[in-house]
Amino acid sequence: MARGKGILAADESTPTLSKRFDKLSIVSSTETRMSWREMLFSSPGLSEWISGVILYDETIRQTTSAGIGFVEMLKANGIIAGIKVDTGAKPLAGFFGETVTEGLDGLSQRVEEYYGLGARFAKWRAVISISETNPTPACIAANAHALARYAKICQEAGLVPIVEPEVLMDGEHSIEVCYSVTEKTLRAVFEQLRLLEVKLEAMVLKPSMVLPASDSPAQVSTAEVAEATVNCYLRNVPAAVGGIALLSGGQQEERATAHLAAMNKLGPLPWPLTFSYGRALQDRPMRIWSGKQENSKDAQAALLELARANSKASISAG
């Protein structure tokens, strides 16, 4: 949570990094992957825009085109090497259309090794849906558990945990509809923390802005965003928390960058307020990539000139 710097989200599964490979004609294999992930990580001064990049499994133990470990590589570049630990989120067995994030069992032995891999933060994600039947207590109260109960696990293991309670922008609704779940989940979730005594200047959260759905006829300004997103903050996120690494949740990225600088300017705030983002700093430069090793210089500009412009934003004054 260093001033003015963000996290990149490159924690993909095969699965999902393959589909957006996909669309840009681009073939998947653990080749091009490995290729994609060196190419964004080595962007020549990245770390002065970004502290912290999340892995996925198969990233960490991978190697450079020179034969050096990510995490050797990005620990010499001045950037922290964590890792997404949840196994993804699965239905919640009698909750129609609700999920739950599993990834709990064996997960003290998995943190141990990627302790030993060289990870210092984790990840895991929970997904909370809105419809006009969802989300049910019970999907909340499961996911809330599941997040405590993984934070837990990580910082006794020694690993900074990120929560990320992600509500979905699915959907028709309001920001007021959003506004209210998203405060029922913080809570829940936070009274989970506490039950489980998660050190919470030991974590950082990682949630979803208050926002109207990307299909709501009700559409709102940045301004109306940021103050709904920082009121819903203040009232349910304790001082305590070490810091605030917002999702984009699939904004367009000049949008995600503009609620963020309206938020900051909204300070001064009890925690630090950054960025924490997947799609939002990647879809540019992946682009402009498209598999092809020439275009790679043009696509680690791209990347720049987004984190820079985002750790601006995380830096905006009232």
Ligand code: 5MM
The other form holds:
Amino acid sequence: MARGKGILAADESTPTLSKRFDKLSIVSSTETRMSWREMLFSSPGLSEWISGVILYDETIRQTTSAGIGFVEMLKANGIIAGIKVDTGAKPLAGFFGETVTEGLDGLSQRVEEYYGLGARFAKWRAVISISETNPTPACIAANAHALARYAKICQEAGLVPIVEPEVLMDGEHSIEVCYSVTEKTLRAVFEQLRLLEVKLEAMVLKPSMVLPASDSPAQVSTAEVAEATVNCYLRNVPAAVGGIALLSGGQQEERATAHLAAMNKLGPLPWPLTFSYGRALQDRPMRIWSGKQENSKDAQAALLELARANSKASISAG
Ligand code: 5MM
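Let me have the form predicted together with the ligand next, following on from the form predicted alone.
Below is the whole assembly, all chains and molecules, this chain first.
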């Protein structure tokens, strides 16, 4: 949450990263996934804009082509390593089309191991989708409870938990519907965080923005998204929370940056409001890289440009 810095979410599970590689005809293997991430993390000067990188289990155990572990390499570059500890969103029994994120079994042991491997923060993503009938109160409650259990376990092990309740942009719903679902979700999450006595100062919230769905006929301006999102957080996120690092959720990268800047212009806000983007930082570099070593410099330049723009957006003032 250092001023002007954000987080790079490079914690795609192997199936997700393979899907992204597939679209660009990049072969997905242990080696290509390692090369991709080595190229990103070794971008010269990245730590000027990025303070933390979220890793996936495979990456935290890998070494770079120079034989250095990724955590050590990031540390040498002034970046803190984090780790995704959930094991994915799985169908919620009895509730068609909804999921609950799993991974609590054995989590205490796993986080202890990750701490030993050098991770200093963690991430768990809950997924809430919107349709005519969803989300149900059951889905919100089950995910909120799991997020709070995870956060408490992390804090006990000395890791800062990133609590990520993502309301998906898929569908045709309006910004008003997104607002109402995001509000219900945040209320449930903070109720559970309080119940489990999670220290709010020692956690980071990673929420989705309040937006119309990607296929909604009622698209709105950047200012309207910023106002709805900031209002929703002001009403539902306690001021004690250490910081908010937004996800991009599949928005076009310029939109994600413009929204972040417009939100900060509505400040001063009670918490630092920055970014923890995955696709909005990596899509363009991945297209440029395309699995070819000779494109690395250009791909790194694209990452640095996006990171710098979002850093600027995280400190813009009205
Ligand atoms: C990087 O992608 C993460 C999801 O990976 P899996 O679905 O494979 O578990 C995801 O949690 C990501 O950290 C956030 O959604 C932020 O990424 P976007 O692309 O939404 O900014």
